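One chain is shown next in structure tokens, namely the form predicted on its own.
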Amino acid sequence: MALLIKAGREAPENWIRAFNAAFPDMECRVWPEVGKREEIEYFLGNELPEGEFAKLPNLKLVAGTRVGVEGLLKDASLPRHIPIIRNTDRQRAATMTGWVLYHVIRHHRRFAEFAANQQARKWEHLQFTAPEKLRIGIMGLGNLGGTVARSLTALMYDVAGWSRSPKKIAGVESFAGAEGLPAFLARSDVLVSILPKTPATNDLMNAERFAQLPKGAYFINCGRGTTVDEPALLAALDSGHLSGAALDVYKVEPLPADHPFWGHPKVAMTPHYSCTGSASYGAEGVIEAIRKVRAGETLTNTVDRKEGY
């Protein structure tokens, strides 16, 4: 039994340390040192060169090291019967939540204006709306979105969520499907997108959808850049319909040096930085899945290939 690792940002030895502790009988191999392909039963990574999955005859599980799995789904050589799991560890949920809370509070409590006042040596108490009167909408209520929503309700914000199907989260109003989107957008003074990359979410936030937000709404995107029609977002910012945007993901990454976002006075940017996690936490879900596979148990929370997540 062997696990093949094609690590991303995290050093392979950090993953190997966690797996060796859990499975002393399992050999860990690091791509491209595959060895005997028939011995590989598990794969950890976000992609392999086209056709490589078909060369692993005894593959039983594929585990991504990111939340998004588009790199795996694009490979037609990955057999349809092989289950895929995403990385949804608790550390990633915590770091994503911290990033979103920072930008919500920065906007709500007017901290950018305080920074300007500090430079101008201006002492001024800036007023802000009571938290329970600020309506926040979360697009995507999975592991990440649900954690963000619960954290915002704990800070007394008025939180609603929109997802493919209705969700039940205490204190969070649920909207679902295409029919629920207009009403959800209309009540979102701050809109947070944590949506995955799928055909259904491509350019979902376009000119029509931005117009459905209340005037002066603030937009936050830490899901996928493909969700946003970027010219439409720029137009909504320049017209004043949106008061600002905090962005962590983009259509093209790294963002081209001549992109208008770089110098836009209403845009706060980070370089795909919001959600990070270490192997010590990421391995937890993979270890649990491998144990279930070895015991012949049914896996839960596997990727729906049709939906893309």
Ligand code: NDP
The other form holds:
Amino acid sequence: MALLIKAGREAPENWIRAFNAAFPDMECRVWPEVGKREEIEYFLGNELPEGEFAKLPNLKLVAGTRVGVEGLLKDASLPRHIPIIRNTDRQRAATMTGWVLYHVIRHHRRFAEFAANQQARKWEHLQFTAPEKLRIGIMGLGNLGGTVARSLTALMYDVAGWSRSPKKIAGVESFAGAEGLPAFLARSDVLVSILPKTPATNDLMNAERFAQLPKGAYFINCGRGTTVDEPALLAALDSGHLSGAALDVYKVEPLPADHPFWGHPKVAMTPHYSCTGSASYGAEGVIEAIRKVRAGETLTNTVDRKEGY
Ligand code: NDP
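Now the other one: the form predicted together with this ligand, given that the block above is the form predicted on its own.
Below, the chain from earlier opens the complete complex, with every other chain and molecule after it.
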């Protein structure tokens, strides 16, 4: 039994340490040192060169080191019956939550204005809405969005979420599917998108949907840039319908130097930076899945190939 690793940014040794501790009998090999291909039962990584999966006849499980599975799904050589497990890294969820909370609070508590006041040496108490009166909508209530939603309820915000299937999260109003979207948007003073890149989410936030948000709404995107029709977002900011936006992800990354987001006074930007994971936490879910495969148990939380996440 062997695990093939094609690590992302993190050193493979960090992953190997975690897997050796959990499975002393499992050999870890680092791409491109595949060795005997028939011995590879598990793959950890975000992609392989086209056609390589087909050369692993005893592959039983695939896991990404990142959350997005676009790189794995585009490879037709990855047999459809091989399960891809979803990333449930606690550290990613925690760091993503910190990024979202920062932007919600920066907007709600008017910290950009305080920064300007400090420059002007102006002493002024700016008013802010009671948190329970600020309606926050989270698009995507998975590992990341669910953690963000729970943290916002702890800060007394009025939180709702939108997902494909209805969810039960204490203190979070659930909206689901296309039929739930208009009412969800209409009650979102702050809209946070933590949706995956799929055909169904492509350009979801277009001119029509931005118009369904309350006037003065604030938009936050840390899911994927493909969810947003960027010219429509710029138009909604410039018309004053949106009061601002905090963006971490873009249609084209790195964002081209001449993109209007860079210099836009209403846009706060980071370069695909909102969360981070590490092998010690990322390995937890992979170890659990390998244990289940070895015990012949059914895997839960696997990627739905048809839906693309
Ligand atoms: P999950 O798969 O756990 O959750 C995805 C959520 O999106 C689910 O609640 C799902 O609904 C919902 N969803 C998917 N498609 C639709 C749709 N068409 N309509 C309504 N809801 C939909 O993913 P994570 O929470 O772990 O991650 C979410 C995304 O965040 C990733 O796919 C990735 O693209 C992005 N990301 C961004 C990072 C960054 O640095 N900016 C870092 C990490 C991830 P349901 O629950 O009903 O299935």
